[in-house]
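In structure tokens, the next block holds one chain alone, the form predicted on its own.
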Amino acid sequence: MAQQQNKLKLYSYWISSCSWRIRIALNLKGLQYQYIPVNLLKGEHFSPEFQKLNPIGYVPVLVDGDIVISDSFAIFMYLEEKYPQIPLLPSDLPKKALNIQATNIVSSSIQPLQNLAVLKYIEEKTSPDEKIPWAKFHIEKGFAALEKLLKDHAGKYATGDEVSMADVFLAPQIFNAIKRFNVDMAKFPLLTRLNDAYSELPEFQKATPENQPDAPPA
């Protein structure tokens, strides 16, 4: 098993749900890391220095010694392989596949359609009034699918009684649905219950936006 030798560096933005996923994973695995803020509103992700780390200009980026990885899914899988002492993917193959399926609903079918760049494009090309309905439509479509997918598998957490990859990706998405997009969670009782469970976990709470060093003062 690999032991942590170098202090990891995480390029992150406080409200970025993709960065948030990795903060949770790092906390759950007990890994120390240096937090390097990248202010998306100021366009710091377009700087030549940052684009050398990630040519597409998104956070998060993880630096582990000489290794540079971008994209939260890729970073998660790297951490899972290199630091397996606290696994977040089940060894049981069907349960592992279920985790990856639920994760991909969040990372491929919900979050990219409601991120900052897409909402700005919707606002510019149509109307500022269209961006929230657009986001809510895609969030609710994904949440409805997740409710069906997980209903026969969930325990205390998304795919059983142990925290796993699906939970790491679900927690920020549920939070943003409630806080940023005012989604009516009464339609999604399973996800609501999971959200309550996440609120009791210190590794999840330590990763929340308001607890990040680049969060604006309350």
Second form
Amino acid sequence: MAQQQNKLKLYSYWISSCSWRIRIALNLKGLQYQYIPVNLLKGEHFSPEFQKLNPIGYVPVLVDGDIVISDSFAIFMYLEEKYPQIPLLPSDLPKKALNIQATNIVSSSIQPLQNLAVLKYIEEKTSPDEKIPWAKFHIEKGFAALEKLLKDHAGKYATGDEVSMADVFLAPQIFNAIKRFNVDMAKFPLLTRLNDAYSELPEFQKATPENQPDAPPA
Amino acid sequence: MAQQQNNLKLYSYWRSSCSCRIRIALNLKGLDYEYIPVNLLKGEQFSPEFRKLNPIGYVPVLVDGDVVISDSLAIFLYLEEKYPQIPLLPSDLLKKAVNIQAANIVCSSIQPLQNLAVLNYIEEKVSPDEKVPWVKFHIEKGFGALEKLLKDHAGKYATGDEVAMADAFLAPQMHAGIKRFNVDMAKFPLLTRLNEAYSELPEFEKAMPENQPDAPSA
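Could the form predicted in complex with the partner chain be given as well, to go with the form predicted on its own?
Full complex below, order starting with the chain above.
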């Protein structure tokens, strides 16, 4: 597939699910990029260089020539518009809305409630034993919503037979639910089937945390 | 401005900031709509009728003829594409991305951490006294991020001299922060200025919680 002129740069952390979403999107669109690791555990997001790039200190950050964009949702929509050749959003308005809704269930109703800072709070204010039940509660609530939402729309993938935005945001969340929080996926047959489908796509597999340059040695 | 003939219905709760975002957007676009209240405190989102419309049970829900869309981000982007006559997103890709990022800071980093379910958890598992500090912490963190993000982009409004998506998402969050949680806005001069600008716009004022048909009488 055609290689684009300017190399994109992605500031990413190996295990950040928000970074992971964009890694998938870039792979699906056939876009080469330079991977620039930002070690969140070491506080590299507070370095003067990174703060200059992104004062808020979040990953991922996409640099495209002069343009600097952060926030996985904003980056995704930018890529979709700037590099439309392999579309990841259907043109049909209701199907497009469905993708955004599924994405936002992950992005607003699940992931923010199980990120590091929140889990740390739960650990401190209640107990370390409370972290996993809390995370599982929110993941399961969101997954149940997704099962209902996608039930009448899913095909081979989340909203039909083509991979799209919903899949990009779902894959990291499902993976984390299973690997980090031991969520019982038996209650979520559609998401289980989708997860199996993602495991067969090289664009998804190349984006997983353990395959990133900054992943710790196995 | 010209009122559009259409078939729009909005299922909304007076106090829901997610619903407020869409009320603002509809007003800004000059779109008439039928307001259908869903009393979240009474559990009306769990009624069979509402579940049939939206299995997930969230507000807002937009009904446009045969099309039913929920999730404020999905609804907003649907309206933007279906009714483009008064655009609420700039065409410049960077400015568009800043708007989406600002909206998503509200949508993912602030609001989900102060919704009813989460506050109930805090009240039960930690203590009733912990609710307000928890909410204030997350609002202030998000507002701090927004001050930094918008610093180099704001004009009369959040991302320039025209009202845009960021404003529609910011206004309800600030309203909630100030009115319900007593956030000290002195630390956020840009947001304070924006909030004052919004108070002068009838499209924003008409959308505020206290002005909705289902608001409790003063």
